[in-house]
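Only one chain is given next, in structure tokens, and it is the form predicted alone.
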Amino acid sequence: MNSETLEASLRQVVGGSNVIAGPQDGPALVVRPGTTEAVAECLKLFHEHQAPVVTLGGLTGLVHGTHTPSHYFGISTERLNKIESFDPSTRLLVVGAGTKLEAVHDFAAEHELRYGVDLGARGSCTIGGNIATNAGGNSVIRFGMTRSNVVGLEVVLSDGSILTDLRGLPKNNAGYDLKQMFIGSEGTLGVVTKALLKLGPRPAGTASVLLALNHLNSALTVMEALERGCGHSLLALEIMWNRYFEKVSTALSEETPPLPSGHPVYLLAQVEGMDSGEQAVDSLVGALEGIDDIIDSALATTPVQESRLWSIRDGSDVIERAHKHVLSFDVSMRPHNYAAYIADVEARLKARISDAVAYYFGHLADGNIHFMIGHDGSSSDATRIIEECVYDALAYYEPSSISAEHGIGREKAAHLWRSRSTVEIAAMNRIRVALDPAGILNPHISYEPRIF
């Protein structure tokens, strides 16, 4: 590979100002094409020169997928950020892969609609990145993962071929549904350039409630009551354990937190009312009526009140700032196994790395727990020890996964065998070879079976 020749050719394709220095811990050189055709020309050059390449979106990923050796090249989707088209009759929206999630929400709101995927990083994450990781978020219980909200894709393959399916047909069984292969593939199969997203009706109002509970079993009782009483109007159901709730609510609240800390478990639920905000309140209150397990509660019926409650759930950056080192985990399992699993992890951490402090929160109904484990770095082997404490314990709970919604990246590649069989991993690698025979897309991430 002649890097100087390649760089000169890339400048001709995207313009000199759009060949820039890469991010820290990433590729040294990044190109910023402004069209699908320019992406295709860049990939043809990378393919011709056998140059390793990684796709860069909002750089909000949590598994180090864009951390590469410096000799790699990057393709940024930053300039692919346009709202391309919108069909009001079908509520289908075509956007560039570099469009921020928040921009999609803003566009939907202007048309009295909404997009089902929402994350705390909405202001910086991109639609292309959401698609690459099959992002989840707070409303999976109502709208599903990103996969359920994407109707079509445009993708450039490693040799520069452009695969386009932006038809938006509700029913199309003419062969394979190819878009599903790229959703969640983390840039290993191609570069997403456009997406066709489905929008839905915007509710007239929402209401949220924060509940203090004594035990996980109480949280499961509340979950069943809300699912039964609210049905599809239940938008979100989040769980926070006390250590997380206390740390974040104390740091964020200039005034007294909405509920006192010290209770073992906190639930945060949100319900919508399609006709009125009062309908949401009535649905929420009615579903919870008669449940004796609730110790304390704080009801939010205005956007300002709801924002205050949700800032606690979305305030994980408080944990990041509270410790010298923080490792994040994202596991899934059946909700009734949460308590035993967390107790198991706590015991393992206490026995092996005494300075570790674990904070737990997540999506109750989705079976998804987020761990943030802080430590002071006194143990040089802290990362390996903490990963073993989290993942070795997970093996006792089936079914389970090492990655509920964050993806694999570099951080979890060595643990993929814990959640995928040898046959599954072999199939993944066959698909990669078929679509990227030269192996130029994300070669720093390999899918390997367990090595004994």
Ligand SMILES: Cc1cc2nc3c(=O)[nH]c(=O)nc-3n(C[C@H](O)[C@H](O)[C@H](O)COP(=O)(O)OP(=O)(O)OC[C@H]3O[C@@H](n4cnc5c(N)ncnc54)[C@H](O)[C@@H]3O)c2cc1C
Second form
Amino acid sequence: MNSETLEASLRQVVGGSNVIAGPQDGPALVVRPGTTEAVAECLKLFHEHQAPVVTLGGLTGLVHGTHTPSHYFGISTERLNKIESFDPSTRLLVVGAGTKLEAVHDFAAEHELRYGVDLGARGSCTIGGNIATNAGGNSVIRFGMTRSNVVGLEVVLSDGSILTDLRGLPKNNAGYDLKQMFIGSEGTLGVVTKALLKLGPRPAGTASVLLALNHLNSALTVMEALERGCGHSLLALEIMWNRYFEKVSTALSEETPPLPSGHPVYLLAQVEGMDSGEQAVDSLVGALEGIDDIIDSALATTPVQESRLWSIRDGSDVIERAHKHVLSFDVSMRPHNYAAYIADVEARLKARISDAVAYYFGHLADGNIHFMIGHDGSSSDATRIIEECVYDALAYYEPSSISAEHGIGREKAAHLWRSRSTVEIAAMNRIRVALDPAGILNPHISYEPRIF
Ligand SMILES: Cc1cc2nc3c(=O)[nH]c(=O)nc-3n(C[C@H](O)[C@H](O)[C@H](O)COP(=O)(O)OP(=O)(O)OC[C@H]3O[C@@H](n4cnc5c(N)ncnc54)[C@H](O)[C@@H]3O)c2cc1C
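Can you now output the form predicted in complex with the ligand? The one shown was the form predicted alone.
Time for the whole complex; same chain goes first.
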């Protein structure tokens, strides 16, 4: 690879001002193409020069997917940020991959509609990044993950060819549904340049409730009651264990937290009313009536009240600041295994790294626990030991996954074998080689089988 020639050619394609310095922990040089055709020209050049390249969206990914050695080149989707077209009759929206998730929400709201994917990083993350990671978020229980909300894609392949399926047909079994292969592929199979998103009707109002419970089994009882009583109007059902709730709720504001801490488990549920906000409240209150396991509750019926409750669930950055080192995890398993798994992790941590403190929270109904483990020691082995405590325990609660929704990235590549069989990993690598024979797309994200 002659990087000077390559750099000069890239400047010709995107213009000198769109070749910029890369982010910390990433490629030294980044190009910012403004059209799909320019992305294709850049990829042709990278392909020709066998240069490793990483796609950069909003850089909010939690598994170091954009952290590369500095000799990589970056393709930023920053300028591919246009709302391209909208068809009100089908409610299908075409956006550039660099469009922020929040911009899609704003557009939908202006048209009295909504987009089903929502997550805490909405102001910074891009639709392309959501697609590359198949992002989940708070409303998976209602709308599924990103793949359920994307009905078409435009992707530039590693050799610069442009694969387009923006037809948006609800049914199309004429051959493989190729878009599904790119969703969740973390930039290893192509660069997503446009997406066709499905918008839906906007509810007239929502209501949320925060519940304090004595036991995890009570959370499962409440989950069943809400699913039965609220049906499709249940938008979110999140869980926080006391250590997380206490730390975040007391740090967030000067006001008294909506519920006192100290109870073992807290649930945060949100319900929608298509016709009115009262409908949401009635549905929520009706579903919870007569459940003895609820120790305390705080109902939120206005957007301000709701955002106060949700700021606790979305306030994990409080934990980031509370310790010198913090590791984040995103595992999935059957919810009835949560209690035993957490007890197992706690015991392992206590035995091996005494100053570690784990804060548990997550998406209850999706079987997805996020947790953060903080420690203040200086052992260079701490990361390895903590990962072993978390992942070795996971093996006893199958079916389980080391990554429910954040992906593999650079951080979890070495643990992929824990959740995927040798045959699955080999198939992933064969697809990769077929679409990217030169191995230039995000090669730092490696799908490695277990090496004995
Ligand atoms: C506060 C906070 C809350 C979060 N909550 C959630 C949550 O609830 N659920 C969840 O799933 N995630 C969550 N995340 C993680 C993160 O926001 C998502 O993974 C998001 O989808 C990444 O989008 P991005 O644009 O920032 O991508 P980046 O971080 O820039 O990139 C992520 C990966 O996608 C690749 N990529 C990016 N754009 C493209 C493209 N156009 N084509 C091909 N590959 C591409 C990159 O190479 C990289 O491997 C959260 C993050 C934060 C900081």
